[in-house]
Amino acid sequence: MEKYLKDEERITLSLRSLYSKYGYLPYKMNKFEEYDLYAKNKDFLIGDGVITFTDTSGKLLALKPDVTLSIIKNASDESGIKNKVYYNENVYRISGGTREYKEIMQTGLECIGDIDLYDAYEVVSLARKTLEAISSDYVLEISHMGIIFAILNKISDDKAFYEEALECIEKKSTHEIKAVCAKYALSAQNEALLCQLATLYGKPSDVLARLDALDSEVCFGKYLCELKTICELLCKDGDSTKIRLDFSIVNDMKYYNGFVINGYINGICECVLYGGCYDKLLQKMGKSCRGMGFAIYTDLLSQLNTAKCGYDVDTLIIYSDTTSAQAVKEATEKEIASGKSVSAQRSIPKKLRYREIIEI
C-alpha cells in the first residue's frame, strides 16, 4: 500500500520509525498553548506571527507556532536524564512566500537533558538520515557557535558589535563586514580574522585545516575538538561530500551555544532542516539542563519533483452519460484487480497525471 501513499506521508513514517529505533519517543501536544510561552521568547521563533484568541476563562492562548518551546516547557530536568522525543505536529504561522497564515506539517527531535557529545553526534547523524529518508541528493550543512563566539570576542566584548558583525557573517558579506570593522575602529588583522571566519565553507578536511591555522591565533580548542569528532564520525558513516562545512550559518546568540545544523535538498528552493543546541534558550526557561535538536518542514518537500513516480493513478476511465453505473463499476473493478488504482471519470481532469486511458 506504500506506492499509494503521497511523499510526505511515505517520509513522515519512514522518519518515525528511524526516530524510534535510537530511542526517541512521540511526543503529542495540543493545537494552542498560553500565548505568554511565545511572547518572551519570539526571537526564538521562525518567522513572525502567531494567531491569538482568548479562552473562556478568559486567558489569552495561541495556535502553536512551533514545538520545541512546549517540549522544553514540559521536559524534566533531572541530572543523568534525558529526554529523547520526536513529533509530527502541524504548526501555524505566516508563510514565507504568500505572507498568509498557514498550517505547516512540521517532524523533528529533540534531545534535553544531561547530554554529551555523543549525543550531539546522534542528533546530528539523525539529521543525516532524515535528508537521506528523503533524497540521496542533499548536502548538510555544520556550524559551531562556540567557535564563532570565541573569534568574536577575541576582537570586541561589545554586544551591539556581536549582533551586527553575526548579521554580515550570514550574508558572508566582506563589504559590510569592513564597514562595521570601521564603524568600531577595529584593526586590519580583526577585520581580516573577521572575514576568514565569513568564509569558511568547504569540505570538512579544508576546514578543519584552516581552523587548526586559527586556533594557535584565537585558541578555541575546546570547540574544535568537539567539531573533528563531529566530523570524523560523520565521515565514517557514509559519504563524506555530502557534508559541508559553514560558519555562516549563525543563530541567535540569545538562544544558541553550540553545533547548529542546516539541511538542503536538491530540487527545493529553501532550507529543509534546521537545528543546533540550544542551552541559552533552557537557561532562559529556567532550565539547568542542556538540549539540541531539529526539524524538517515536510510541506517543502512538496516541491521535490516526482517524475521518478509520474502519476497520481494509473488508468483513468473516461465514461459518458449513457454509460451504466455497472458498466463503470465492472471497469474500475477489473483495474483494481489487477494491481492498479483507478480514476473513474466523466471527463480528463486538467491535473490528474495518469499512465493509461481506457473509455467506456
Contents of the next structure:
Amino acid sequence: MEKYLKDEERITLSLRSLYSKYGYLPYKMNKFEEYDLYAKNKDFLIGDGVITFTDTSGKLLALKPDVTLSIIKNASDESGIKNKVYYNENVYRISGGTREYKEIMQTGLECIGDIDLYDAYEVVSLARKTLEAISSDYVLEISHMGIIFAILNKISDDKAFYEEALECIEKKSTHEIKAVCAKYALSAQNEALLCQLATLYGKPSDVLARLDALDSEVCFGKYLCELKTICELLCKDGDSTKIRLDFSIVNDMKYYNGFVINGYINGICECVLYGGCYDKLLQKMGKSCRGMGFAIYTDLLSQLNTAKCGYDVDTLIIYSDTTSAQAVKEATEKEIASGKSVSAQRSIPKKLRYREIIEI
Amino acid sequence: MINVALPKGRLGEKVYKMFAECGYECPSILENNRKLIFENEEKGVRYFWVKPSDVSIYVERGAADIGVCGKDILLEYEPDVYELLDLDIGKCRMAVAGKKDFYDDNTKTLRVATKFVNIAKTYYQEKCRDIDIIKLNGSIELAPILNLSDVIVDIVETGTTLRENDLEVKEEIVNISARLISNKASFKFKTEEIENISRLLGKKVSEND
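Alternate state requested, the form predicted together with the partner chain (shown: the form predicted alone):
Okay, now the whole complex, with that chain kicking things off.
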C-alpha cells in the first residue's frame, strides 16, 4: 500500500503515529480565523501578507497563516495541566521568491501549559525523531535565546543595538559585528564576546565547554543547565554527531525566551524544521503558562531525490470498439488479481508509461 | 565537492585568484572556451560563472554551496544566507547622486531613479522622506540629466561617470565590498570544507591589508 503514497504523505502518516505514541492529540482548526489574532501578533508570523476577507456578518477573517497562535488561544491555562497537540494543516503565506500567495502544508506539535524540563527534552527529541522519519542524513541545531539575551544584555541595554547585533549574529558575520560595535562605541572585549557568540557552532560537548567558560563572564547558568540537560539526554538517545549547537539561530526576542531549534535534511536547500520555546508569546496573549513546539514544511520534502518508479502502470490493456465490456472487465481483473496495476484504453495514451502491453 | 558561484567579470577573476592562492585552483577555468562549469576533483571544488546579481540566488537555493557577491546585492535582495567574510575587494559605495545644481528642499516628492529599489526605499524610509521610485535597469545616470528623476541611487566607484555628466554625490548610503556567502543548509553538511575555505580566504584578506 505504501508504494502508492507520495513521500510527503508517507512521512505525515508516520509522524502522526509518532506524535500519538507520545500522547499528543490531533488538533484540527478551521481554514479561517479572526484577523485580529494575527494582527496583534504580526511579528510572530514567518513572512507577511495575511489573506483577509469579510464574512457574512461583517467580521474580518483571515485564511490561516499560522497554526500555533490558534492553538495557544484555545489552550487551557490551569496549573498542573499540559496541552499536547499535533497538527497537519495548510497555511497560506506569501512565498519568498515569487511574492505570491502559496498554500503550504505544515505538520507540527505544540506543548502548552505547566511544562518542565522533561517536556523541553521531549519536544526537542520529537523534533529529532521527526527529522529521522524523513531521512537519516539530518542535522538538528539548538540554540538558546536566554543565553543570547544574557550576553546582549551584558553588553548594552540599547534595543536598537540588539536588533542590529542579532541580524549580524544570524548571518554569522563577524565583520559586520565589528562594524556594529564600532557604531555603538563598544569595547574590544564586548566585540570579541559577540564575535564568539556568532561563531559558537559545533558538537554539543565542544560548544558547552566554550559556554562554561563564558558563563563565568556573563552569568547565564540557569539556561546553560537547561541546555546541558537537553543535550545530555539527546546524545544518549543516539548519534550525537547529528546534534549541533548553533548560536546564530535567533528568533524574535519578543516571543521566544528558551531553546530554539532548526532542522536540516541533506538534499533540501533550506531549513525544514523550525521551533522553540515561546513563553513570552503566551504572556502577550494573556496566559500565565509556558509553551514550546515545532513545525516542518512538508512541501519542501518534494526536493528530496527519492527513487522514482519508471512506469505509471504495470499493464496497458488495449481493446477495440468491438470488444465487449465483459471481456475488458475479465482481462483487467485478471491483471489486478496478480498484483499489477492496469489501465484499460482503446488506444495508447501519449504520456502513459507502461511496463507491458496486452491487446485483447 | 564544494560548488562555488563566481560573479562574471573583473571581480570574479580577482576572487578566483584568491581561491587559487588558497589552494583551490582549477586551471581549466582560465581556458578560453564556452564551458560553464569547471571542476577540480582532486581539490574538491567546482566553479561556475554567473551574473553578479544572480550569485545570491544560486547560493540561497543551494545550487551553489558558497559564492561571492557584492554587499549591494545582499542589501537589495536580502537572501537567507550566511555572510561569512568581507573579502575587502570590489570596494565602492552606494550613494545618492544628482545634478550639481539640484537642491532637495523637502517640499515635494523626491523622484529617485535606481536599479536598487529596496536599498533606496529603506534609506528614504529611515529618513521619513516621501519618494517616487523609478526602476531602471541600466544607464541610471541619464535619468537626472533628462529630468526623468531628481536624483539617482547607484554604485559609485571612482565617480568619473558622474563628473563627466555634471553630476555629483549628494549623500553616501553604505560602503560596498565583495562578501563570501554560504547556503545555510550546505554549511550544516559541508561545515569543515566551508569553514576551511573561509578561514584561508580570511587569512589572505589579512595579508593583503
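Between two forms, the rigid core is defined as the largest C-alpha subset superposing within 1.5 Å. Positions refer to the first chain, counted from 1. Since the model is a prediction, treat every value here as computed from it, not as a measurement.
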Subject >> Displaced residue check between the two forms: residue 343, CA, 2 Å or over, core reference >> reply: yes
**OP:** For residue 330, decide whether the Cα shift between the two forms is 2 Å or greater, given a superposition on the rigid core.
**Re:** yes
Original post:
Taking the rigid core as the frame, does residue 18 move its C-alpha by 2 Å or more between the two forms?
Top reply: no
